[in-house]
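Only one chain is included here, represented as structure tokens and corresponding to the form predicted alone.
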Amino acid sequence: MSRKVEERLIVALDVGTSKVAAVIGEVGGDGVIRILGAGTHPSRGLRKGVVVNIESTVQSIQRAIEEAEAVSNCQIHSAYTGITGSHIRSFNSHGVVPIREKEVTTQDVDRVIDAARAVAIPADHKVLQILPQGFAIDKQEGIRDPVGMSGVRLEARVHIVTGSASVAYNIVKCIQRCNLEVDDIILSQVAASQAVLSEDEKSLGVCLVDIGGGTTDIAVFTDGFIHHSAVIPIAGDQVTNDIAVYQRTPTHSAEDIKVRYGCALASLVETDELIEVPSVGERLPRQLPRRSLAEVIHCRIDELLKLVQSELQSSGFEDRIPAGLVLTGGTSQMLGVVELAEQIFKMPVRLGTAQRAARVTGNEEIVNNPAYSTGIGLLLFGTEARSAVVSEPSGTIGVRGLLRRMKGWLQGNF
């Protein structure tokens, strides 16, 4: 395969707690992204989305990048990356400014978003994303793009995401140590929502639950915009640890057992089915009922889903998501998770994959795998951001402003 033209390549780097995934896409003239290849490597330097070992994280990123480059026959120089962790905080804000020339310009939009973001945040936090929820002109609400409209008073409602400056710095530092530039940093569940949620679901009201290795990320959409986001520091790694403890098996064996035989509902497992469980040390493997494994997994997944339910109840959005829940992330594809969620939430639940994103083609094992939802979403986000910078079409205000602010922040600190 010949070397691809660099300007057409876009790279997503999902630096997670359990794995690092690099996905390379090629953007066609029609805006469709063709997946050229991906590389994954176990993540050895993060805990619950936070870098705890720089060298191990750099090595994991480098291995994933090298694999992706080898598979796609491309050489990459920059990437869009996601960020998550319990340090993430988000809230909604409101800003109002006068319209200077009686007709809204992009400068007016920038000013009203700046007004909305003028809120106090902890000194060790940085604003990571500002996501517009809609505009109003002279109290006429429901406006998505006010540029060119006439009026006197412009209002904006936004969802602001902040995160620990040191956590973001360390992620950027690790990526730069691999000779890559960071195009932008995007909240992981926001990226995943780009890939797995339909516009109808966002408009009606839906909750995205991204169950990864170290964290479970939540994003609630109503009226087409994000209105709530949160991070729960419990996910697939806790399931693995429970299996290791209760089945008395090494952690790496517990992960393999979880992937091969994991089930979140004991009723879905045959009562007489046995699985081989490696023992610790030099002891011989044992034959144990698969149902006992399912009971261990059920307890942890049940706890996790009830924490998600509690988050929705406390946020006030539990009754505002008639489209139900969309589960994604590597742990979500375990047998029985969707069924258990339906029992707990008493609403529609489906498994979310990027197959709903019509603008992504190529390797179906990647596109249709929930574990790559964040990576695919980062590709989609990056494609929109590049298009917004080049052409600034209507409807890209949030992306354009976000890209400019994050670029300035990254350049100012590195």
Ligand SMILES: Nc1ncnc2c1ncn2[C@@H]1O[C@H](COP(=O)(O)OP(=O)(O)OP(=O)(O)O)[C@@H](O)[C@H]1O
The other form holds:
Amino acid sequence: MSRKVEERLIVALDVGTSKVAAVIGEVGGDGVIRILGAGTHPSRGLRKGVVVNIESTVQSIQRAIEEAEAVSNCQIHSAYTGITGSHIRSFNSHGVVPIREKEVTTQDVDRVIDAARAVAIPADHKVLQILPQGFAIDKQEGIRDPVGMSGVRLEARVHIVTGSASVAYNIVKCIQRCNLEVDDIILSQVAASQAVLSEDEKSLGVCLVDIGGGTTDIAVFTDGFIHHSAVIPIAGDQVTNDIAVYQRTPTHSAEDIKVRYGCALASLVETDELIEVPSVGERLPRQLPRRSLAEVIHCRIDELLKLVQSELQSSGFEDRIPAGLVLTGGTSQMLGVVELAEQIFKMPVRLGTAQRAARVTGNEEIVNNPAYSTGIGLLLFGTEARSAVVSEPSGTIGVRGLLRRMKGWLQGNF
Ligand SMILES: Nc1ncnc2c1ncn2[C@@H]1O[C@H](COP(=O)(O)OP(=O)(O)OP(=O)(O)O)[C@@H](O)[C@H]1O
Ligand SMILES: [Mg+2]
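Let's see the other form, the form predicted together with the ligand, since the form predicted alone is already up.
Time for the whole complex; same chain goes first.
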């Protein structure tokens, strides 16, 4: 059966703070990924995107993989995974080299990327990703693939993502303990962007905001390329915690109430609507106005969105994103979040799911769910990285090959 042909299988393992999601896809001859199945398990060993308990994380990953394998009826051996957390740093850099033989070769591209990445980073950090932002030859800017072009001076602009080496190693360790190889580690919001942003939005200027359980991950695109990324350690978990504290209810009930009745804008809720809220201890449940729940949620989401806004202001991108914001991640599904973001940013805001990515088909429940944007994006990223390898048989890295550079140090360290 074709679904068992291993080289066509591609696996994403999104090890998030709330859930571990394993998504298995099959890449068709036309490059379209068909989702064969997915497995999800509550995540137990992470805090704010970072592994804090290896044993619990391994168990969650194992369960998610088993479920995905059972549903899709195939066995997996390796996976692309994401990384996030407050340890992530990113910056733009550029390098310049002379073009040796009048025409740009792939070796020139390699050299100019090496020149661009020659920057000091903290000793305990590793370069996780180098994402191209385009090349310039002599004075001509905005070149996507310079190989074969004539000139004397080649310049590369790149976005460099670094992260704590130990945090990355711990993710890899957990995945390897489940007998899986790590194909690559990709910044979570870069993966999610791949799934939910359109090329038009990226060209015009857009900000992706992935509001998950433990972190809110930001990626800003202008002129078609990523220019800024950041991680804010506030997301859905804080909302649940606020509900538990202010409505005096156990955390698991707070989570349930949030998902069922939560709203980030009190004006969207009827004034007289009541909800039943379980009490702590032996006390009886109470009837509370849904509006008071919305007010608690509003405070936290408002704070979070204003932090996103100040991140955009301090990085100088607030006026460079005419396509506005695209919200994704589990918390973006909450009623009123998009409307509240429109009020705060005074820009167009939409909910982003992977459905726009025409290159993914199958299982609508997964493809249309914003909580799976990172998982789907990892599949798209991995497929692109693989096709870059296949389409560059000369063994040189080439422009698209820049998308994969982490593997070397992964292999070197394990
Ligand atoms: N319908 C919903 N309404 C409101 N919140 C929701 C809904 N569904 C899920 N959530 C919240 O989304 C969060 C989980 O989102 P997601 O699955 O994107 O997180 P994650 O990827 O595991 O975590 P992170 O990316 O922060 O490491 C949880 O806080 C959950 O309560
Ligand atoms: Mg996530």
